[in-house]
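In structure tokens, the next block holds one chain alone, the form predicted alone.
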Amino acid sequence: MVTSKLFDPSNRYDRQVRLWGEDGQASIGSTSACVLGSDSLATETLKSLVLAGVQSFYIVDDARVEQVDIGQNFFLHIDDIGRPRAEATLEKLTELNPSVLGSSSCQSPTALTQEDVEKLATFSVVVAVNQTEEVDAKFAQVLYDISVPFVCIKSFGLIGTIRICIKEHTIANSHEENPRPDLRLDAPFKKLTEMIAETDLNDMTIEQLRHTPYILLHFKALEEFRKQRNDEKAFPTTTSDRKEIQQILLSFRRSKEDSGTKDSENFDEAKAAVMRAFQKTTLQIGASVKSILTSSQCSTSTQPFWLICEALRRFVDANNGLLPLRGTLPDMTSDSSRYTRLATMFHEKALADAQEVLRFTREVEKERGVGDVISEEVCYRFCKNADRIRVQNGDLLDYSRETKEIVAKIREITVDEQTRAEKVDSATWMLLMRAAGRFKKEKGRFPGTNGVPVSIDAQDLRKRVEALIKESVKENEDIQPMLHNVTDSAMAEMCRFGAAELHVISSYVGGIASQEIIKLATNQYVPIDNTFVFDGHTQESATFKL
């Protein structure tokens, strides 16, 4: 008989775990998500989640299922016909994943009270599909204001939009792409400093000095650099600077008796090296990391993003202007013994950095009153990553302010008419959405239904962005030059769609959806601030912050 074993979210998630890690795949577990509907884009929203491992969620949605749902939501079957579409859905979406837990509740979002809304602060994530502007607006209002991440996501057709409303969104890692390496070329600390003066090129046989790891070599090279220009803080600054650097490298090498030959393997990687590693560490503190050090929430919050913030602040100031040593050196050619020796050298310092900033940590949770809520490890992760921190702030959900803004990008549009009748600007399907949503609030059914040619539709749903356009621009404004950006046939397509829920589209937006409420769950990476389009026709999208 084989012996079971105990549930492992490492084994069970690897792959996410090496993309989040641990720490991520630990707070997807801890991660409670609110849907409001249970359509085709909601369902597939909800699979990416549970698969994901967040720990639970709950349905709420007072829709039957029809048959028209067994055709664009694969979850369903021609036998739940009748049932309460949440509770079917849900029956289907907790077979992908034991360890979630699911719930749901055949109450109307419509119908939920300003009470039971303002419950869903326990909830980590409120996610709204398919839901008027009425009820995204009330959700809005109140989430809003207490901080919890809402989600509007919605589908019309070829059709699909996301819009994420928070307050404030802190980023411990945004996993910046391709990051300049950290070597402190021009502020090396002590153990480093040593060990560039102990290296002498010119007392290295060959093979030594072509299995020297290419850092030491450019310090080498700024050596020389100095000594040339009689300046020992001369550092290369322009792009002319590097390339004689560059020189410089190339001219320490030397031949090989047998071959004649001067290539070498981590002479090419140093002057390939020289344009990302010469930059000056002070710099690399950008605009983002700035604006969130000298942000009064620094010195006010009991956040714990905020607190360590704060103590990184004084490390800054203690440390003349630099970062802590994120500790990571790339891979070089080099003999084990100086890669090894500086590989540990860097990450002590940086465990030493880490220590300095726990200290800090410590001092200003006890300035604060909040006692220890900064662990050890949290602490040496965040200073690994202090370079790529973000804080995104959102404006609250105003449907009116917005429209204006999407009127104010169409007016902007400048194509040619061939463009124009061939590719539907991001912005213009935006209103046209708009346009929809008014046409169901005033007509009851949605442009395109109920029989409707497609033609009399288009003229009705005309007066409505023509309704639009005129709310959103100057009394006596010409609206005919943004109603001339918002072609007949794409009138005519968005009745065509006759509302259709296409299950291609549901399943790509509620991806997308599932991975940016995942980056709001684990802080990691930078989610969609804060509109997302996508056009099927084209198999495009555009975002753009409303």
Contents of the next structure:
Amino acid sequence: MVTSKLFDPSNRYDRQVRLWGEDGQASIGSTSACVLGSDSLATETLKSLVLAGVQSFYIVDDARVEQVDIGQNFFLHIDDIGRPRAEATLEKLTELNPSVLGSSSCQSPTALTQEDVEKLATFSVVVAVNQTEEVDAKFAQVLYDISVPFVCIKSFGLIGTIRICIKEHTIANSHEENPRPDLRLDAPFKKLTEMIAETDLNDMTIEQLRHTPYILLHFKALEEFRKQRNDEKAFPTTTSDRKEIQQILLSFRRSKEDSGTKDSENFDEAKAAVMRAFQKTTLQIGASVKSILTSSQCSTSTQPFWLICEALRRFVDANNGLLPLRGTLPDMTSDSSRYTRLATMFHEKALADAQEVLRFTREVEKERGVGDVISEEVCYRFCKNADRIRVQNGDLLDYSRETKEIVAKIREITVDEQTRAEKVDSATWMLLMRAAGRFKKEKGRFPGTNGVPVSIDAQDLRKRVEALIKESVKENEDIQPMLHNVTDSAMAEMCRFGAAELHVISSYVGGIASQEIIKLATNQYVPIDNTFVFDGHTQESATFKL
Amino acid sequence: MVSVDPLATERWRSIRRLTDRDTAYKVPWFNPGPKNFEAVQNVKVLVIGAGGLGCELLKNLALSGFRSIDVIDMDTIDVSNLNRQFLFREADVGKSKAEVAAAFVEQRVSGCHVTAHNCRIEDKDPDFYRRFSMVICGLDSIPARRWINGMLCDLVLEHADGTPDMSTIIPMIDGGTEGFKGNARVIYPKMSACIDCTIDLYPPQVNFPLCTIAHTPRLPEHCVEYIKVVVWPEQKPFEGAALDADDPEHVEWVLQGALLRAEKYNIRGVDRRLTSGVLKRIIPAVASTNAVIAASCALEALKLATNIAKPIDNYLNFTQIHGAYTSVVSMSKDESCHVCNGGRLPIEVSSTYTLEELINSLMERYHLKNPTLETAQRKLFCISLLFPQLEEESKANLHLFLKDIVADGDEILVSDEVLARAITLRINFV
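The block above covers the form predicted alone; next, return the form predicted in complex with the partner chain.
Every component of the complex follows; first up is the chain already shown.
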């Protein structure tokens, strides 16, 4: 075992900090999670949050540990039978990470008063696990208006669902995959223009030509393109324009003396990059960013995200429709000095742009009467990811409105008979989940849980399905088209499940849910918007916005 | 009459709901009843790896009713494992992953027996692997995957008519994760797509060209590689010890060197995190992705053991950067796969085909690192510290035409560190 002065306890988080950065880790470290319920779905969700290093968690559940819990929940031991489940699981969860604070209450989530609920609204996030619709709705109502994210997670046999409830969620970095590099081909800044002017491909040795970074080759090709059209402002806009650029690039190549080949990595890279690189930057901000900058929140809110968005908007106005330069250069074949010169100038321009955004930010802060809320570091990071900002909006959780939407989807299902017999559509599972909840509310137990044959409980479940559909459609509307898509087999399957709490399903859904909670806490990556359904039969999932 | 739940106090009630009752969504040979759960309790399964996926797999299998689990892992616990390998604690740093994981699960899940093997998978012989009904892999290495894949394919016996003896087929469930992405697949050796059938799914490893590192560095990574590959062997610090990426003092030494080089070339971005990332080829990892993929794998294991639902066919992709998305595709068996088809691989070559061209094509096709090619009479190409005398001859042979080295119908054996077994090529000149 290596013990050295370089041993740093924060190394625990190294592998995850490489994904969401120290700032993301700091956000997680100031997150407090309130979890209603302590079954395996709840503990599997908590597991990943505790491991990730949240500040604290609080479990609310009046359940006592039973035999069946031992066969499902990893955070219980056979010796825990009879103990309050919230306490017993708490012990084993806090063990996972000594820096996380955990506590519990043996109250029943269903018995919480309005006052209790409001107290729990001081958490960063509230998670309701396999709670009744009444509990979900009660919490949703309170949390929606004060913008505390509320996540409802459920599982039933091989099915799992997650519903994320939040009025407005701002994302400072979506971590969009394969974004276009910000190379400013149509709007080079001063230092870049100077370097392009200094570059003469004809005045280079072959060695120098072959080590010319492709961004310079692109600019030279653009010069030629403009010369050929006798138009200083010309810029490729069609695929055939870009193909022309590719031809121009290839014409710049020179053969190597010994092998006679013109092949050269930098030219290959240049050609391959043309389609993506030659897109206009000015006045071409992506639609999502544009709508954020023009939203009413931007012009009035005092939330840090919106303050800096307003500053960004002013920057864009003052800079010919350009976002601050991102500042990173993709790697490309090049000699060291030219690549580092380019990398440095891009970096410095990005810093300068971020400084300008910071000046605007201070203006906005002053105008809106808040102190210096945004730090230079936050501003710099925000600017770097300016093309990656997103906002999600959601409606208040409302089961009857949402069932209408689900029933409408079920009506639209058109699959062949074989598929209908072999697979159950996600919308159908959602309706069946609700029907099972109704069944429990009305009969005091879930279908398939007391020895009554599945076929009989299926009849009773069907009654709840029909009722839900009827409530969701106009009076006298024919419900057969919907019922047709909620097959007897699917209803029987729900009864077969008998509210089974399969550990593997709890683990799967808990894993997904925990990362969604981390997305909400860090304002990085894009959360599910807003309903996720998982089917263990097919291991397929669907996402709905309800 | 009041109905009573027969499983009211049953520990394994949730699983019994599914094993004991019929379903319309079944595999044709499913017969509802408690025997399906007994099957789970009586089989022996092997978990390969006790790391991010392994810890989750052990938990999931134990809580799905499996009682005889073996786990194999040669690694020891590091503090950077603790953000996801939840069977380990700070006090366990330095100990064997397999042993600590096994002990933890045995203690936590009463009745579950987990046997640890603190060794490499290659240290076990076919008789070891033959004992298991299922192998579930949570590996972080492609060569290791290919190895176990090859082993399980080798265990499949054939009937006289050439068809596989189903009773010797040991299903392999394989999971992999990286950041917020992952995959899980079910392999029936010799029957369905194996690891080698789909080797192109794995992107080739990023290696920086030596000339860039030595002469035209651009990125902070190049600076680190330079110290590792050029400066360390030259200067032989720490009394000539080999560079150990897990030793913080070695990492510090490399970091200082890399910073100097970066300064010289005006390159930004060298820091300790980047340095250790390059040296250890670190793959970022979080608990949640491992939880999801291991759950996927264990769910398939449960399905195979109990028949409660249809297994996936056969390769699942998962990503959680934008929302959460999972999809299943059916990968096809490659009829020319040298691992799961056995026998010789016939290849057609022209009369102007050189040895170099053959080697390049094989390296690309099979993701080889440093192949050795030989015929029954001689070694055609072998660059190895064990046979330094062959290096010159091997390099000279590259330019030779194959027609001058072998005759039509001759066989060339190709071996490489990444291959589970050598490939036998039968050369046909066209």
